[in-house]
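Only one chain is given next, in structure tokens, and it is the form predicted alone.
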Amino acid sequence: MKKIAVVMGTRPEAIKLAPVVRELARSRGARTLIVAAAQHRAMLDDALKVFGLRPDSDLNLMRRGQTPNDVLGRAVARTAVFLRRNRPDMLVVQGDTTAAAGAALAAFNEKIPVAHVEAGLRTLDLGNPFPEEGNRVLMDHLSSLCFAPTAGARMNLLREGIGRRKIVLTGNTAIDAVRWGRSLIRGRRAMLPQRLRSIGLTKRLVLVTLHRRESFGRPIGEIARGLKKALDAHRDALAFYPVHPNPEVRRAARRYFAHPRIILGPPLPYLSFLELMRRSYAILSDSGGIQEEAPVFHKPVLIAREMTERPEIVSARGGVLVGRDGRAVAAALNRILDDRAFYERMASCKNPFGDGRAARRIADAIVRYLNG
């Protein structure tokens, strides 16, 4: 019986790895150990509960005011202890967080093979996004298996000299997770925030998510300025912003987003967030995962970043890179709200991130690798 440790530190990691855990559980001769790194405790626990996942070990990395180096140091040390006690045959990590990078480094030092889900994403700028770009480059080069979600990600890995036999083109497990989540919503009402329900969803809803480190300070103020300018020009539009728990983000939200038609709320449970995406008209976000999820719901996404490691959504015309300039944000949102033909072209784009069977391909590749 092969033991496969799967590390999850944040809610997006749990969401994207839950389908992989499910497929590994269906594989003969494989036993999965779930390791909760808990870089973001409350939001991680929500996703684990949604998909019925119970951790076998908890590294409990979260600390108030933690820096990337704090997280990295604890992740390496505590993952190493787990690995020595349990000796898994492989460690699976996802994405680009510091906790995942620390776990991969610990496994590499213990000579345990690493598999990286969502490998090969690049902006080609180590400072943007920071520290995520550096984390994913490190993880890819430490890994024995690199699961590339797109052909572009696969080409990035090949250009960096990573061997073809290490790379498997899979699609993105975010699509698997959204389809699973939508099946869980059916037959019951996913609760929406009370204030949003009281206003009703008769207005065109712009869903806003902003949390990246490079957006802190003046950039998030510029994004807010552009959003408010567009809302002032469209009385039938309303924005809802579930604010990330990071204290910097919460302070910025209170400071910059005061407006009669911008509703601030706490982070939503995953299923409620999916339902809100389904009901929204458009999305303004600096999130990577939302760039993958928005096409599932046929929602145009305005990417509030200077560059994206997911250029496929821009090439497919389902997303527009608006940066963090207030005028650019307002211009793009105004066009989406004014130009119905433009809106329909974005909303009807073909999802470039896969067919919802990525997790099955990943599980099969892991089992093949461990069986020699």
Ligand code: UDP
The other form holds:
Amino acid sequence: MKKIAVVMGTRPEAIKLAPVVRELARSRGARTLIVAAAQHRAMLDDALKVFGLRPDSDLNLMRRGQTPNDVLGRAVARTAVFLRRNRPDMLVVQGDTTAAAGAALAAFNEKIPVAHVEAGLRTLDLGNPFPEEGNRVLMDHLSSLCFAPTAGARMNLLREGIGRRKIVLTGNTAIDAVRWGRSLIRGRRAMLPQRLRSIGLTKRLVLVTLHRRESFGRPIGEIARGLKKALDAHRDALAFYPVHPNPEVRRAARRYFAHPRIILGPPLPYLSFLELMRRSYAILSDSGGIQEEAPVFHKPVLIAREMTERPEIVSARGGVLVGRDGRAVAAALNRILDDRAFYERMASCKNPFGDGRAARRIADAIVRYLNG
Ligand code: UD1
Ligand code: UDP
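Could you drop in the structure for the form predicted in complex with uridine-5'-diphosphate (UDP)? We only have the form predicted alone so far.
Then the entire complex follows, led off by the chain already shown.
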């Protein structure tokens, strides 16, 4: 029986790897070990619970005020101990977090093959997003299998000299997760946060999430200025921002986002967040995963960043890169709220991130690899 360790450090990794674990469990001849690296604690545990995932091992990495180097050091050391004790045949990591990069490095040094889910995403600027761009380059080059979600991601890997035979084009498992999540939502009530339920969704809802390190300080203040300006011009619009628990982000949310029509709240459980995306009018975000999910719900997404490693959403005209300048953010939001034809064009974009069967392709490729 082959042993496959699947490492999940943060909320988005658990969400995007849950479908892979489900498909691996359906494959004969393979046993999956779930490793909760726990670079995030509460948010990871919430996401694991949604999909009924129970970790076999917990590296318990999170500390308040942690730096990427703190996380990296603990991730390498603790993954190495796990690997020596369990000797899996393969280690699966996802995305570009520091916990994932540390786990991949530890496996590489133990000569355990690494499989990277969501390989090949690039902005080609090591400062944007920081430090994620560096993490994913490292992970792709250490991996024996690279699961590219799009043809563009596959091309990025080939350009860097990664062997054709290592790359599998799969689609993004974020889409598999949304489908699974939507099937879990059916029949449940009270999915929305209390404050929104009491105000009612009579206004046009702009769903906001911002958490990137390169936006800390002035840029996040500028994004807030743009949002407030657009809200001032549209009394029928309301923003809801579930704030990421990073203390730096919480401070910025309190400092910059005070406005009678901006509701701040704690992070939402994944299913509530999906339900809110469905009910929203538009999304303003610097998240990676949300750029992939928004088109599933036919919602325009304004990307509050200088560049995106998911250019497919911009080419498909479902997303606009608005940057982090207050005037530009306000102009983009105003257009979304005023120009119906523009809005409809964005909302009707075809999802470029896959067909919801990425996890099956990934599980098949892993089993094929392990069987030689
Ligand atoms: C990390 C990833 C980022 C990813 C994001 C997903 C890196 C460098 N960054 O950023 O790529 O987009 O996760 O959300 O890997 N905290 C809690 N409870 C939690 C989670 C976080 O209290 O459940 C607080 C802690 O104080 C922690 C801080 O948030 O120290 C920062 O967490 P960290 O994982 O270092 O960075 P993120 O900004 O979450
Ligand atoms: N998400 C959630 N609750 C929230 C905000 C986001 O469950 O309050 C989900 C969202 O649907 C997506 C993922 O978290 O699947 C994105 O995580 P995040 O933006 O923190 O990280 P990134 O994708 O930028 O790495």
